[in-house]
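So this first bit is one chain, no partners, the form predicted on its own, shown in structure tokens.
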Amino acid sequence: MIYDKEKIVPGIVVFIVLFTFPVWYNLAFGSGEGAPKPELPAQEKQCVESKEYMRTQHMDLLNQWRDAVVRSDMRLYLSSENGAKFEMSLTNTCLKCHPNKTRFCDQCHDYMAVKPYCWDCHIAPTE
């Protein structure tokens, strides 16, 4: 026996509707138009790692590269994706395929409100 069932059940229904409203609204009217669309290189199809890995782990990879180069003087990176060797260099490796910071890096970083400190030491490429 539930006391005040006529008040509790509608209250739970109203809570569930209000709590899940953003999800339903986004499914019905969300178009994803604000999602970033970084400019990808036309001629290169292979990055140092897979697209999924780079999308989520590039910041960690760049930190590992920085530490390996600065602290251990290790300059070659062996890709786990295809076994290819790459120079561990933001300027000579990454920016070779992604030379436009505004149309590549800034697209996602601005969308995610992230301020990377890469350009505190490196010179940002000019367009």
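Numbering follows the first chain given and starts at 1. In this text, the rigid core denotes the largest set of C-alpha atoms whose superposition between the two forms falls within 1.5 Å. The shown structure was predicted, so the numbers you read here are calculated from the model rather than taken from an experiment. First, how it differs from the form predicted together with the partner chain.
For Cys108, the Cα coordinates differ by under 2 angstroms between these two forms after the core has been superposed.
Core-superposed comparison between these two forms: the Cα of Asn26 travels 2 Å or more. The Cα shift for Val9 between these two forms, taken after rigid core superposition, is 2 angstroms or larger.
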The other form holds:
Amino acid sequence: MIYDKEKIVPGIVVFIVLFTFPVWYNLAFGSGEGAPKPELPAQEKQCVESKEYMRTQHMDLLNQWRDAVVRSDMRLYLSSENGAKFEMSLTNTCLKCHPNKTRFCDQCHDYMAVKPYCWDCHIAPTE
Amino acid sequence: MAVDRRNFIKITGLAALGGAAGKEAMDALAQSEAKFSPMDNALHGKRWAMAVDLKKCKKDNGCKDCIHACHSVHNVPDFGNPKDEIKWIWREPYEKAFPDQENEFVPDDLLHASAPLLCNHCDNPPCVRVCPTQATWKRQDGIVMMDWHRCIGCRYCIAACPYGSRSFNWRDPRGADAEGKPYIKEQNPAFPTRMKGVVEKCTFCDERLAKGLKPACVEGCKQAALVFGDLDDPESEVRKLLRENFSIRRKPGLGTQPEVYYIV
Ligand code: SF4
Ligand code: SF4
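Right, the form predicted on its own is done; let's see the coordinates for the form predicted together with the partner chain.
Zooming out: every chain and molecule, the one shown earlier first.
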């Protein structure tokens, strides 16, 4: 038996409703505005791997590239997407197609509030 | 325990299964390795080394061609203050560079020469032994490499290196001095900078060797006083030079086995 049931239960309900308000408000009335819109390359249609893979795994791929280049002196990456070879380089490969860090990388990184430290050392092209 | 026929078959069957699974794992591993490869025109060596011909170099004592070539391509900052100096290749007067050459009398031109100094890529590098994170290590081809991603800035390596080959970034190399002059005059975007709190040094231009190019200082020297090559190859230019000329190394008594040779 709970004392003050008639106060506690409505209290909990009100709390849950208020707490989840942003979620269901967005579901009902949200326009998806403010969601990140990374700018895609105009010319190039094919990334080193599929779009889906890059979207979720690019950070792992970049870590693998870093270790392969720096620690094993391997410089080329064989794409499992189309068998093409790419130089494993953030600045010299990725940024060739995505020259605008603000309109590409920062879009999602800012939205997700992640701060990758790549740019402490690797130089982004002037925009 | 005696192994009867049933058990024997069970054990061998299981072992065969395990073997097959192992092979699968090995294949998967090989496949993941095949994802990465070196460039076709990469230079390969077994024991990279440098010969510095002081007879050619000292002709022009004010010359800084090798230093400019290296420091501009590698985004080496100039903090404008000798205490914070970052140097991959630098000059030092003869008696400072070779303090254990104790002859009282040496040829005048040698005595007044200043030698270009850089990391010796020692065969027995004390810096590698002390690094707690393996941010610095010796590669198969002899290069004492650095992984700046992994350096925690403890500076053990600086204490261990007897040649002053390593520098520490006490400040942010991307910054600027009081007058707004950037520490890196002109950034080379193809190469990273370092960040505050990281150690840096010469890497024998690993990034250039990987593309089939000689080190930047070797290319930058108009006197051809710097010669880079593989000591493991008896026909290489360095081996030939060392065969035909007398050379000395820095502080050989320490047993670090430097791989930079000075022809005097
Ligand atoms: S010269 Fe110094 S930094 Fe270079 S390998 Fe030898 S001990 Fe290490
Ligand atoms: S300063 Fe960096 S490279 Fe030097 S010993 Fe420490 S972690 Fe290793």
